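Taking the form predicted on its own, here's one chain by itself in structure tokens.
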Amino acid sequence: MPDRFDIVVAGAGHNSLVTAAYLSKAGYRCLVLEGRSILGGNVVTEELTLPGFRHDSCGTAHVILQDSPMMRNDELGLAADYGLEYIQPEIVCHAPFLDGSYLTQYHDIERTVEQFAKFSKKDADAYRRMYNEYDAIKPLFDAASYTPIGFGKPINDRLNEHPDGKKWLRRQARSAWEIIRDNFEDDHSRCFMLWMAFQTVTPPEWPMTGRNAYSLAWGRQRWSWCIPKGGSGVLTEILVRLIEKHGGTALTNKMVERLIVENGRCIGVECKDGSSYRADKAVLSTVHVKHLIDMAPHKLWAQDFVDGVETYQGGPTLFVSHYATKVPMTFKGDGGSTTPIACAMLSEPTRALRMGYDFARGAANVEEPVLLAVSPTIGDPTQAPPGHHTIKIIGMQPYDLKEGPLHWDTIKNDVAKANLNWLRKFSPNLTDDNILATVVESPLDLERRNPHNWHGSCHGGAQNAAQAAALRPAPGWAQHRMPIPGLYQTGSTTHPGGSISGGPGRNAAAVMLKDFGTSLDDVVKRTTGAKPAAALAK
């Protein structure tokens, strides 16, 4: 391994790998250091239960990522040169209800509209109208998400210039709850849309969630429950291959513990095992900002950055159970039964409001839990032995229980059992004899597995009005440049936030390349011939 690198990268989450991939394409040699034994952060696929059962240990769907210029224009050649392939099932998501009815979202919008029409013609019209309304305005939101803060117009300025922008200024400021309540009349429709609006782990009653009432259903309608062939981790595996092909190196079991600062500039990192690595150009971090700030003396950080990090909130957290099974999830559906890749469970609309309430009061609530059950093997059978499946049940539970986070070790198996039993109400074939192995992860376990899941948040922290856009991770420090010169930050604590979007990674690359005297568009044009995406920043 070379003694020196142009860029040292602390953490191998998908966003830091995206940044390193662009920098590698530009000719900079990158060293990626990962504290865990596997690369990819929260975008990994591993044998959690039994040999041959490949589980997405965190993120599964790559829906939001499809709207990134990185994917739309194949800027890194992930598809053309490395064979990245996505599966888009016709059955996107299935929502069973306690009264025996169901609503299935299909990739074909006409079939989805027919599902809403079973309950209300008005709701069917509302679904189509909201899809079309968001489709017309979506390029503006994409432009804001995939442009670094300060490099282009903020979303409100873009909306002010659009003929329908004034409507959207109000819509995005409202809550998803208000918009769905006012546009849909039937509780079945409302349940489906509220459940969908929560898929970025932001309670639908929060202000500034109005866009989620449109965007989450739009994304899955447009891209289906989109998964990479071979598992979620195939994306990060390919990014690592690209970095290595361009002279870079990725090391595991290298937990970064300290920033090396000389003459006021960050010039490298020191790992927990005592090893240290220096960078000729810059250090890139995807370490959670709550940990990053302790890796250098506080006097080196700007006071407003310190204040911003001190008030940074973790936000809602997830509770996950992984299963290796003999059978797929099977529900009542069109044609008698259906085996969807994703199942949505929300018993009645106001149950969605209790998620945020339980989070605020630190209570583990297993009464009619709001769940997502996902089985990638329905779309990609190669991820399990023939005839077998992986199933992941995801619910929302607070990290900070009133008894303290360590109480999760006492109650987590009871919570997992309650979630499984709720799923069994709709998929009764998931009997004990059809479940071969189980791994349960509480919010505390998620933090133990990956320190970036600070306080159990897989999305880097709350995605609310106080921690969005120019306020993420701290007011005045949203441009990926940190207060210590030579240090840059990416990952879900930066704009545009959590989920598998690649946005923070691509945006950080744009900032760093500009500081190095070039531009992301020039690098893309020079290395791939792809059409530059500079229009996004206008």
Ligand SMILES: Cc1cc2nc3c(=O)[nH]c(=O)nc-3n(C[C@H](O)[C@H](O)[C@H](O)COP(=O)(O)OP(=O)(O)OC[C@H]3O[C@@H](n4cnc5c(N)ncnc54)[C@H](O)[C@@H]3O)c2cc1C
Second form
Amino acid sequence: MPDRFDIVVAGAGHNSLVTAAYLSKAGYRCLVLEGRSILGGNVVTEELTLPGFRHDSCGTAHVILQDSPMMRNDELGLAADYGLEYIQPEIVCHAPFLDGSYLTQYHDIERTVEQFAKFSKKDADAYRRMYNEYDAIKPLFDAASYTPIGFGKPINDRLNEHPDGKKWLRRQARSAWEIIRDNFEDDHSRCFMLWMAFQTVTPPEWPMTGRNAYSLAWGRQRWSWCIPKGGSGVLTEILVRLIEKHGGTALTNKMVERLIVENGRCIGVECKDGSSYRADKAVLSTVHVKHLIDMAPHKLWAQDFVDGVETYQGGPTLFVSHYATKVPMTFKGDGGSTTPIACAMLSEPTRALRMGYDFARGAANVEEPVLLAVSPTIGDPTQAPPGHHTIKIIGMQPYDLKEGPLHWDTIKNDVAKANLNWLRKFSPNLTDDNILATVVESPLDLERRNPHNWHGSCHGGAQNAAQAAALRPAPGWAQHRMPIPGLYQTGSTTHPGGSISGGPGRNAAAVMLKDFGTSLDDVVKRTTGAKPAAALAK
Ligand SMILES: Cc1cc2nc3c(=O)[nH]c(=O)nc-3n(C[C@H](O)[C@H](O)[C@H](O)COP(=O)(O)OP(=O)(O)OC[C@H]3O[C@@H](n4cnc5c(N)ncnc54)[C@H](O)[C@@H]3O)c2cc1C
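Having seen the form predicted on its own, could you give me the form predicted in complex with this ligand?
Every component of the complex follows; first up is the chain already shown.
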């Protein structure tokens, strides 16, 4: 291993790896230090249950990522040079209902529209209209997401300049619930749309969730339940290969505990095992801001940063059970039965509203729980032994139970059982003898797995109006440059937030490269010849 590095990276989530990949391409040597025994953060594929069963431990769907300039223009050559491939199943998502009916989303929009038409012609038209409306405005939202704060216009300015933008100013400020209620008349359609709108774990009745009424269904319609061939973790494995190919190194079991600050500048980090590493140019962190702030004396942080981090909230979180099975999830569907990659369970529209209430009062959701069940082996059978499957059931639960977060250790198996039994109501073949092994992770376990899942949040913190764009992670400090010179922050505590988007990673790279006297566009042009997303970044 070389003894000098330009950049020391604390934490190896997909975002910090994306930043390091752009910096590596620009010629900077990166040392990545990951606290866990595996690189990739929430984008990893592991044999969690049994040998041969490769589970996506956290994120599976790489839908949002597909619209990033990194993927659209293959700026890092992940597809061309490293063979990253995506699978887009024709059956995207299947929603079974208690009355025996169902709504299947197909990748072919006409087939999806027909599914809505079974319930209401008006709703079928609304689905197509909303898809087209969002399709027309989406480039503006993408431009705002994939531009660092202060490097281009904020979304409201962009909308104000667009002929239809005024409508969207109102739409984004409303709640997803209001928009879905007003556009769809049938409860089946409303259930499907509300469930979709909930997929970034932000309750649909919250203000400023209006865009979610469009964007989540649009993303899955456009890209399907898009997964990387080989498993979610293939993305981060490839990013590490790229960094190493450019002279970088990635080390595991290196929990960063302290920032080294000399003459007011962050010049390296110290790890729990006593090792320390120095950076010639800069330190990049994806350590959660709630932890980062304790890694240097408080007087070194600006007071408004301290205030912003103190008031930063965790928000709703997930509860996950992984299963190794002998059978696929099988539901009543077109042609008699269907085996989808994803299943959406929401019993009736107002059930979605109770989720936010249950988060607030710290109650576990076990009655008719709102669930997502995903089985990546339907799209990519190589992830399990022949004929076998991996299934992941995800519920949404509060980290802060009224009895305290530790209570999760007492109730988690009961909650997992309730979720499985609810899925069995629609897929009765998932009997005990067809399940070979189970691993359950409560919100508390998700935090234990990855300290960046602070208070269990899979998005680095609540994605609400108080923590969006220029307010993430703290008002005045959204530009990836931290109050201590030489220290940069990426990951889901920064704009545009959580999910597998690569946005925080690419934005941090743009800021760092500018500070180093070049630009991301120049690096992309120089290293790949690809047309950079310059128009997007203005
Ligand atoms: C169960 C689950 C399912 C999900 N499903 C999806 C999905 O299908 N699609 C989607 O788009 N999103 C999904 N998400 C959300 C998404 O996976 C995350 O928002 C995203 O991956 C976060 O990426 P990141 O780069 O910000 O950081 P992370 O992936 O959180 O990585 C941060 C890394 O930093 C390391 N670290 C933290 N502190 C230290 C330290 N002090 N020293 C050294 N290392 C440290 C951590 O160990 C971790 O490896 C899901 C999340 C969960 C939990």
